[in-house]
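Given as structure tokens, the chain that follows is alone and in the form predicted alone.
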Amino acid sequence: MSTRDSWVSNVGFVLASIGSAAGLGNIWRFPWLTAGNGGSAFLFVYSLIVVGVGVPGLLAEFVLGRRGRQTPIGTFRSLIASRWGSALGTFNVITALVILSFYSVVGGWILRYMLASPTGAYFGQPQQFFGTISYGLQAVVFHLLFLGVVAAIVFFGVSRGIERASKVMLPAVVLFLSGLAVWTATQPNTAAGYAFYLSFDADYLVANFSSVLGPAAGQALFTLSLGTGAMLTYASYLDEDVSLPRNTLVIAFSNMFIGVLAGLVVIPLLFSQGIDPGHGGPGALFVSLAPAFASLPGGTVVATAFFATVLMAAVTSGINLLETLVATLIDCFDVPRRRATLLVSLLLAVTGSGLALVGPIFEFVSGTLADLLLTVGLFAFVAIVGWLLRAAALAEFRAGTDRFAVLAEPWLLTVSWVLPVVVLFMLTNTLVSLAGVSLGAAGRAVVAVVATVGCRLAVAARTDG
């Protein structure tokens, strides 16, 4: 059996986990979802979901990871001890594969834009430039280059590759974003952007709650890397003396801070140039920012710094997802790390290239399918922790912490009943929208409660029997 790698320090784990969470979800996805869903209204709902669902859900995933000390398949095989364990672990691995397949395509876009920024090649015709590089052979080439960078880091393992890279790249991302946010504040006509982004609009939220909830929930899960088993994998390398509650709070709130910081760069900058930020979609970040960069003094320098920052954030998230897939081959099939990295990278080269060639499929996979997979994965995690492991989960929560031990029972109650209802409500919201069925918030809430009780009774009957 291969010797399992581990973190050199808890700081390395925290930085790598923040880097995973604070990647493209925060800088590519967050600004255009915020702008397209009411600005401050979206920010408010998103923040509530991160605190109420994301924090206890992330902690549940960390508990599973350190308890099982393997990747999703091995963890659920040992903790559930049934064929359902292997099936669930396989589902998580497939989810990570799907997410990274489109993620690396977007990473390729960012790499292409960073290389084009010093000359301002896309400033004059931003829509045409994005249309040229977003799908097709160019997109395939840059997807492969981005994937190669991520694979090179994972190739060297947890301590020598992932931890070292995260300790450099995450501070650089925060430093660059902070500098860009300060610089943006000096630009003219940004007041309307800050008002749109930060001034709470209760009327908009009440009128559009259903349409805001789905994207906000999906963003909260996406940005915290919940539901893929990626955070579970990172936690599997942790020692028993590490406080999981403390780390969870640091990671979740640091991630939210970086997302808000990215919004403070993008949204006011667009308003300062008189550009409507509400045109959502995968290319919004690239197309909308180009005129702003073009009209600014030193725009090529600002653009290069911005896309270099986004690229580093994308890499830190990519290595988390790739590590989940690579570590699965190592743990379950005893494949050496270097060979496992090569095999998984070859598979991703094929799946990502397919998405890079067909725009409509890419948009479906990166939007609806990703949200569905992440929501189902998170529901499974909280159900296992809250309904099956209970005593073991409490013991894992308390290990390595005295300060937060008093919160163990309230956390388990939240994971057992509150989170399943909330997560199934989010899942119902997505499915109803996908099916085009008219079902109000009250109806979706009833469905979520009934489904939670039904699932809980089914699990109880199976375990008692």
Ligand code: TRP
Second form
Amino acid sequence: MSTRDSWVSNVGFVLASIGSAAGLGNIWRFPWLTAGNGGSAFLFVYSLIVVGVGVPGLLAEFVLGRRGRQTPIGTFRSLIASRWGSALGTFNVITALVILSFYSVVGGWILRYMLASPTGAYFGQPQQFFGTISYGLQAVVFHLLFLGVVAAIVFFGVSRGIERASKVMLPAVVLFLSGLAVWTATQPNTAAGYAFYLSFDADYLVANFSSVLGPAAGQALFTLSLGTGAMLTYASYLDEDVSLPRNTLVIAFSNMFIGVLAGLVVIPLLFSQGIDPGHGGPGALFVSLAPAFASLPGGTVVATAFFATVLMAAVTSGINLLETLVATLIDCFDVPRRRATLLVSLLLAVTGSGLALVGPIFEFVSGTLADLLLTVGLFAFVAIVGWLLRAAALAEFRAGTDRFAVLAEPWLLTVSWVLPVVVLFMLTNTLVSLAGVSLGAAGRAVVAVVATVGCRLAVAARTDG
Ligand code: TRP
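What does the same protein look like in the form predicted in complex with tryptophan (TRP), given that the last one was the form predicted alone?
Time for the whole complex; same chain goes first.
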């Protein structure tokens, strides 16, 4: 097998990983979820979950990736000597394919909005505009364009494509968002938005804690790109001499910062238009921001900058997912990178176009199916790290770090017991709503704990016997 591509520097890896994390999830989903779930209360719960669950989970994927030095299939084949390894890796690859298929369709919408912004084409009738472009032939065309941009970067490889693109695009995203946040602060009628977003409302939190928990946990895992082996793949290109815990903290906090920054743009703008942030749906953000852009001075310029920012953020996430698929063909079947990129992109062109044509399927895939696949994938990762690898995982955690070495044991404890329960709680949420069963938060928590203990015992029985 030819030598594997790798990062030129640790900074490149960190920027690419922040780029993966900060995407549509931060700019499109996070402000919306925050606005719909009590503003500051959501922000608070979300931050706790990122620190308590997201950070250890991300570290688990990084540990797996650097230990295995392969994409998911190869990594699990070598780390767990059983045919379950290939099966799990294949499951991860399918998940990445599913996520990128719908992600690319939304990327296409963003591209369409960016191109329509200089003329303000959607300012007059935002709802109708979204209706025309969201599903159908236009959606297919712009999905293909977005995919083409992502593929063009992955085509050039890890160091010459992904690392270079991330080094340009991620700083640009932060710069643009900061500028937009400043512009927003100068607009009229935004005070209520800031108050809602930033002042802490303990009463709301107490009254709504259990209903905020599910969306906050889902967002924390989606935004950190967990569950597909995409972060695992990026870490597989890392050397032993860099500190995984430090990298993880830098990545998670930068990502959180970008989300908060996006909220500082979107939430005050929504409030300035008197828009009730309680209603969601995939088109919500596009449709509600249009009147803000239309009514404010320099709206066309700001709208163009906004969608250009979202587009760059989406591209740096898309390349992570595509790399996972392309690198799998390279690692497992020795397909040359360029041919692999072409093959995978052709497949995605078809799957994404299907979603772009059929709205109800798009909504199912981007909602319930994505939730299911990501939580199952993440559960498998934490079970492998926390229940099977253990000593090897601790060694990998400690490699390249002195300062954080003392955290290795507490981290493993969290991965072995806290994460499985949280992830199974989320899985239960999804399954319960899918089955239409009514089960309170406490009931779901009990299911999660019982299922975790059951799985733990089953794994122990197999490995001992
Ligand atoms: N984290 C990205 C976002 O918030 C999306 C993303 C990139 C992703 N890679 C992923 C989600 C892998 C799940 C798995 O937009």
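Numbering follows the first chain given and starts at 1. Take the two forms, superpose them, and find the largest set of C-alpha atoms that agree within 1.5 Å; that set is the rigid core. Every value quoted in this text rests on a predicted model; they were computed, and no experiment measured them.
Annotation for G214: C-alpha shift of 2 angstroms or more between these two forms, rigid core superposed.
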